[in-house]
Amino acid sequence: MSDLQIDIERRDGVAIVTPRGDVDMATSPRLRTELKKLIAAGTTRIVVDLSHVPYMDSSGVATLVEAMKSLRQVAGSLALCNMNPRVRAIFEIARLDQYFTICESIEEALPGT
């Protein structure tokens, strides 16, 4: 079982969440908890930097869908960036690439850039 490290940085009112490690059934509850904390604290704009996520299973995808739904209820936004091809394929197969804002970089995901 791998451990998931999660870094959170704030830039111009946006929380940039960077998980490091696989996001799977064992680790997705930790990511879910961190995202829920941010939303509960009033954060309405979140960018998830997936550059350090080599693998994500359906529980990881479900965690991001849940966060997106929560943010949309408060007129917020969630963007995903820096996905490796393996992770991006999961979103494309499930057609979630049409639901999420997916960017190539953090800079592209930040509003006003």
The other form holds:
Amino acid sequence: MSDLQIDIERRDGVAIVTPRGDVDMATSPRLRTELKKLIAAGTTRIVVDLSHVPYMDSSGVATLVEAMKSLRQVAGSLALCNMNPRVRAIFEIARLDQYFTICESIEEALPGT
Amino acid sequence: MSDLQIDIERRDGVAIVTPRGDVDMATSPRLRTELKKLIAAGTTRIVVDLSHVPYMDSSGVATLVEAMKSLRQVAGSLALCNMNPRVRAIFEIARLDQYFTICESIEEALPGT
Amino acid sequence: MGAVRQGPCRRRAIAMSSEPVNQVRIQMRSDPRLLAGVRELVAAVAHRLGFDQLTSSQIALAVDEALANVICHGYERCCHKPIWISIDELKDQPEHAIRIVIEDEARTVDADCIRSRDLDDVRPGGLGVHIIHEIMDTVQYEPREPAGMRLTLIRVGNRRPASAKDDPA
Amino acid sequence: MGAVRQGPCRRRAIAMSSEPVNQVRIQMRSDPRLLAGVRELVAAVAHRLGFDQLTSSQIALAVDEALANVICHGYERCCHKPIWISIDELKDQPEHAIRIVIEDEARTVDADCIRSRDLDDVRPGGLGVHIIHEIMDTVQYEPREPAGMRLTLIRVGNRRPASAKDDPA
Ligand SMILES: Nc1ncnc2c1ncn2[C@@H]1O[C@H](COP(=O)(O)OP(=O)(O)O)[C@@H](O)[C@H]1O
Ligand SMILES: Nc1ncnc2c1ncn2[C@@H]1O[C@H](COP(=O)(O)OP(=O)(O)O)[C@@H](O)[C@H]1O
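To test you: the structure above is the form predicted alone. What is the structure of the form predicted in complex with the partner chain?
What follows is the whole complex; the chain from before opens it.
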């Protein structure tokens, strides 16, 4: 479906961002706005929980690359967790599975973030 | 997706039938064949677990009505459980929610079956 | 696709009362295995037009039932015949509104022959037309030029008026 | 839809080497909110042709990327322009095979201008064409009569040959 809900929760100074829905050309601008707002407000550690994202295309990947680049400039970090195999495949195809910190769960993402 | 897998398990003399996939015009003949085989083999108590059926149309409903009718003739029973709201809606629209025994879970379906 | 302008009066009345904004047109073969894809598309488009998830999937169910009837009764289960579906948004309605037109080249039947049966007599089959009428606000069958049938389905808003109209309870 | 027979030689070679069995044709507006519906349909049809779930969703991803590029680069994000998609099964292939043709009326660009960038330079964007090439066995852009572009995508079988061709590692 084409709408995207985005929940944001803070835990130990880390922002956990949970998009719900497909992240594609129609919806990735919403995710981009939320991530930019967080980073502009000084957040340096972000975990994106993808457990409720059944589908992502390259515009979603581009959004995450952009956020990662901004965070690296301020010595921050971005981790991705709970990817389904379809979503993981696009990171592998784009050869970005090494560039991102990809974790199995939020818990695994938190300490190293 | 258009293929349908059907698992059958026996518990305390009851056959638990678990279709996996959409039950529509393309796939309901498979469910019909499995139910007819069970009934022909003398099974009188059947629980259909719909937790893995995201979608059902009237051909699926017709298949279940047919099985129910056969079972009533031999004083048997058929219960449906774990319907999602989309599937439940079609039983309500068809005014068959009273005709069938509809349970929340397999456990609830088993004793009264 | 000029066929839209050739319909008889009843249908034209609908088309003109509410100018459609064209979204998607599909041409498919009368193959039951294509139904899953088409209803996913219908549900996604309905949702994008503003219908909630449950209503969107019900609209997809109505379309699925109508397509199943074309395949089953119109084309007698022959898998290679054409079916056309067009999905439009009706703009000048009080709420979000979708119009779906399904056309075939099967035999032309009298619209009065396409009707729901008595539901109190519980038996397999004979539910499709009832389901379509319960879900959609407008259900209109008519002959199509040069052959076949055209079915126009309209749904306005998420909430359906209580369906007690033919239910004495 | 007669356009299929009007294509230049390269495309005709493909069409003739493998006679297509037509499945579904779609005409959609260049509206990003329609992409979800179209890719659900593509995935369901691919799955029905024999592709496994993951491969079917990857084929849908390739189509989604190609449509996003038509909307973004071809029509410069204008939402009301037409896009045509046809999905066919290619029958005389060693394994199940799908052909998807995407046509637009946008500006005609040199096919050589549509290419992937160096992935080592990690930056947002510029991944769509790479993804399409990784997933599909044939990716062919060409001018379309009377206007726009035609993209032909073919995928044969579930397994893709190891994509190490441009990867020295
Ligand atoms: N597209 C159609 N073309 C011809 N006849 C139809 C069509 N759709 C429905 N009918 C007629 O209406 C009747 C009721 O249809 P329906 O309620 O869907 O039940 P079923 O398909 O199980 O018979 C059918 O038996 C058929 O005679
Ligand atoms: N349908 C199209 N029409 C015109 N140009 C295109 C089309 N598809 C791709 N291109 C060109 O190819 C380039 C690479 O596309 P892509 O890899 O999808 O990355 P991005 O869309 O993020 O730029 C685009 O920047 C554009 O110049």
